[in-house]
Amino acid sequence: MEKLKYERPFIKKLNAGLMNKFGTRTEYTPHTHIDGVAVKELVAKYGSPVFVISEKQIRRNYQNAVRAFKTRYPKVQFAWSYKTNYINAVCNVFHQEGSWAEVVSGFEYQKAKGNGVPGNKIIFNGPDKTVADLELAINDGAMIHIDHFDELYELQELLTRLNKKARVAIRVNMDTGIYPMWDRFGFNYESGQAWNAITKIMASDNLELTGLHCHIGTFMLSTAAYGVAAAKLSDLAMNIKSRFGKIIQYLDLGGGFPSANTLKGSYLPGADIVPSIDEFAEVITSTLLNYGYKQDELPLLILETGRALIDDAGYLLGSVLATKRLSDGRRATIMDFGVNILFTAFWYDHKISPAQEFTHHTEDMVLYGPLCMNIDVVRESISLPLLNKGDQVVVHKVGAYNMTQWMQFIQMRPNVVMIDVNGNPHLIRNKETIDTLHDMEVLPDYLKKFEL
């Protein structure tokens, strides 16, 4: 019989929580497989930590979102938000499902083109479009969403020099009752700035105003705010038709739909408070259908949904490095992944599950990463079964932003694996090595020699 590891006893106040008809609350179940593939096998083959993406879940999420909107509105088009997760394999799953590309930089634009997305199916957002970026987008016939007056004037000058025309939209910011208001990007609706931009575009011989765009916030928990946004964009569209006789081809409501993650400080878990995609669809489509458009003049509804379509398709698998007691008696568990690759740990209280069987003894603990930084806290307080060195855990709902905002800091970025719809794992991004760093560095000759 294996000798149990000794751990000194300590006294701690216990809060058992409220009883219910099922007894005391327990939610700890081992998460041993992802889409039929054993967690232990994935770690053994691809290392720890490792990100895992479920292709089946991505397609399920996308098809559900399309159903929610297309059953309520006749003209709908989704555009995958590249900044949410721009690994090519992930992007191409969305493109296979029929999604266009939405990008916010020249770098993302190049990725979308490299994935085979035609220019006229790329929506180019963002405040930082270089002259070279704009020229490429013009030549490709991309949808250029103008963010500020400096960009508008630069675009007009470029088109005059090239003797070409471009189809454009403007980004509109507005008061939707959600504060703080997102007014950093685009032209303001209430102040008349958006209408001023519209009149300048309509007076230009080189610009064709084809759409109106807004992105009112992120992780939005209010469906009503989207109704306000749809109404204000529709108001602009109607005024454009009345004043200039121009019919706006599309309204782009952006993204911002939340996933089922639990925000830090939230009283209830995300799954209990996050509206469904159907609730957002009902508000947006009802507003548009009831606004007064003629049936043959209904604008195409574009949605740039990111987080809500990918978050729950992503997992992070990691291993326990060590356990210890802090000076105040709390249990601390140190993992082999930290906030360098799990950036969303700053935003969410991620659900974390053991990947193996365990005893039903649980304890509140702090979950730390391996970085030599005091801010490297994966969970400040989480009740988990007692974990031992070498045990694995599964972090849930990490598909959005972690693989675009991760850092190469102290540790190299790990492998990323996708499990296809048939349950076969595929490596879709190689882990970094020391050569990854060396290949980008240039060492001057005079620094190559030294004596210690």
Second form
Amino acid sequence: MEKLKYERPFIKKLNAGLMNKFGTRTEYTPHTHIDGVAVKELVAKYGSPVFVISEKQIRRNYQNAVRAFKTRYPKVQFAWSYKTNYINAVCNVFHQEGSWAEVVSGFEYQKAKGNGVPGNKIIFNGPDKTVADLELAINDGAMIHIDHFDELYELQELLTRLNKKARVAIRVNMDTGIYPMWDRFGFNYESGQAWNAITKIMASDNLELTGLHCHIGTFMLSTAAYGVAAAKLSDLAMNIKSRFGKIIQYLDLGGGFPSANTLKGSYLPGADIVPSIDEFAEVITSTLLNYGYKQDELPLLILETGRALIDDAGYLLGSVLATKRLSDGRRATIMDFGVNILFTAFWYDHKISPAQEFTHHTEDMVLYGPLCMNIDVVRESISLPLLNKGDQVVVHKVGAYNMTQWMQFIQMRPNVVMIDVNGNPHLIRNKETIDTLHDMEVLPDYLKKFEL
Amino acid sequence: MIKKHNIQTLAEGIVHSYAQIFFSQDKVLGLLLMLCTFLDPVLGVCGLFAVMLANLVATFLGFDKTQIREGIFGFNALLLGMAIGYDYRLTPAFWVVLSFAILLAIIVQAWLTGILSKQGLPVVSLPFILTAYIVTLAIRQTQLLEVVNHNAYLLDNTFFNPFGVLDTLEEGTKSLSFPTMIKGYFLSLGAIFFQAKLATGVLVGIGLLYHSRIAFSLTLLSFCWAWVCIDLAGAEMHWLKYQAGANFIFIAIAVGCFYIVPSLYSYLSVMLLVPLTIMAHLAFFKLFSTWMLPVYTLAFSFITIVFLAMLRARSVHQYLQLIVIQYYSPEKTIYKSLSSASRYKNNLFKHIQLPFWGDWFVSQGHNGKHTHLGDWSKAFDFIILDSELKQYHNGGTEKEDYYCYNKPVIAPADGHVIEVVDYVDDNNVAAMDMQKNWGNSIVIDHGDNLYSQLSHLKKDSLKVQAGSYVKKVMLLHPVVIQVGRPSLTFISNCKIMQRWALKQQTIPYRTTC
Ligand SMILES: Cc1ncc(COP(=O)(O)O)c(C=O)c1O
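Compare with the form predicted alone: the form predicted together with its partner chain:
After this comes the whole thing, all chains and molecules, with the earlier chain placed first.
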């Protein structure tokens, strides 16, 4: 007989209070494998913590989203939102599936170009584009989405100087019934600012208005908001046609579809309340199809979906550093990952599963990260089996924004591994070392010596 | 009171019935042929009686006026009248029997047309032959009619020869020196009207030449080739001069220029079919001699029908082009087809596009195992599959779970909406509506006898009404329902079925993406 696993003794408060209607739900079905590869094996080979990305899941998500839109509307194009996850291996999975690139900075632009995306399939968004960035984008024939008047004037000046033309769109912000309204990006629709910008562009010889763009928010839980957005952009497009006789080639509705994560403070788990991509697709496409475009003038529909396509393809594997009891009697578990690499822990109550078999006993606990900082809390309260030092956990749905917003603070960034569709793991980003730091630094000679 | 246009219809019907013998609607040819039948007054009367009665009965029974006017019913009756009149003495009983025979011929023709026209095939002279067999075999069992040797019988009745010119004419033509083969040809033309007279043949020949040079040249060519073939085969020659020769004359017109656009290839086909027709004729001759039945033009009817069926079954319609619109004139047909080919160069096929957006899969194609059977075999059912090849998510117990549910449907090509069914309740998953198994449908007339039907659509979702004109790719926004079985079907409307109806026969058609 196999030796029984040691389980430390624990004291549990008798909870006679209100039960929620789901009973005492726990999240502790062990998650021992990812796409057929054992978690233990991944940790042994690539260290702990480690990010793991499922290529199969990315492709599945992408194909589902494409199907949802393409079976409802004749012209659809996705553009991978680089900021969501710009590791080249990830981007190229999307590009292999047919996605264009959406970038918001000079370096993202360089990355997209470096990955081989042709300039005219790069959408250049964002408030911060330097003159050098703009010049590059102009020469590549990229789609430049203008964010503010200063950028519009700067672009015009630059084009006159270069004696060139550029394909541009404007980002429009609008009231879609959602609070808070993201009115800091682009030109406002209701106030007439957007129309003002359009008029200026139409009057300009070297700007060609090819599209209209909006991105009404992220993790949007309302499908109706997209109907409003599609209608308002269509209204602009129709007016442009009737006033200037110009047919707008594309409407870019941005990103913002939610993933199945649970937002902090949400009563129900995310998977139960977020609308599916099909529901968003239905609202957007039926708004466009019914808006009154002529059949051959229907604009191309561009989507910059980020989060919804990658979140559930990413896992974070980590290990228990220590367990301790806090002064108020709560159990605390300290993990080797924290908000330094799991930035989204600020917004989400991430689902976390143990990576090995356990008994049925569970314990409420707080999960801390490894930082010597009070903010480093992964989950304020979670019911997990009794964890011991060295045990592994799997954090789910971490594919979006973590591998771009992670910080190198106290700890270095870990390895990132992608499991291909055949179940073979590949290292796609090396963990940082002390050399990563030192390579950047320049120590003036006079500071090289000291005596203690 | 009979209205004037009714009389005109009947008169036209009579003349056209004669012209129809040579697949024509030419009134001059019709009148000339009528005249020719009266060169044997007995047969002339029998024929005319048959034609008039058949057209009246058909009108009375409520058959399509256009068909009656085109002589579709009359020509079979004409042949029948002459065939029976050839064999029996004209007693009162004879007229009664002939009248019933004509009724039978119409019934047989309606039935045969129903069967064959669905496959786009003609009945040619089958109704006449079948009816003649039934009548001949039946009468032999009775004492009702008196059999005569027709030629002798004619001579007996010299008083019934108002045309003294007749014999002079026959003598005159006989004195001309034709080669035997050409002589055989004219005798065959005459034999079509049950007359063994060269003069009749020559007159018919002149009429045919007047109607169409193409048809005339084809018949002559075909007959001579048959002559040569029989000669080479060492078979007996003499029978070709009589009714057997008609087979080669008819097949020449039918295949050479009537059902197929005349071309070098159609001429070539006639040449290839002649030996087959000889073979069929010899076989039928042997078979039917057991019962002492004449074979008439059975060989021609059989070969024409099977050959056309073969042409239709091809997946690529090359070389031989089947006629879509019948102009009843080979010259006009060839002109129209050449001019439309040059006007609509790339448009021999309508560019039909699939009626939806995105990637769909065919769940049941042409000749499918489940429901695409018989007349409805040329249809496509479409479904949407995900990367795991599943049609649904969330378990698939609700229709909303299916990817194909609630997806837009678009017009496959320009056309008029001619029928919209929008009231059938949506099916639940697993349930099947056996009565209205097309569900909500829309039918679009794309012109040139091409119709498309889109079925299994969501209730109350159709955006267009009957009568509206839709452009290719225009959103019809009926939405696909009946889980897993939205379908697209093409229908060719046969002339015989004038009105389009749901459940019409389907045809294969090429679609582009
Ligand atoms: C302009 C733009 N497009 C697309 C996205 C991607 O959004 P999401 O990840 O919510 O789909 C963002 C993210 O903020 C964005 O700013």
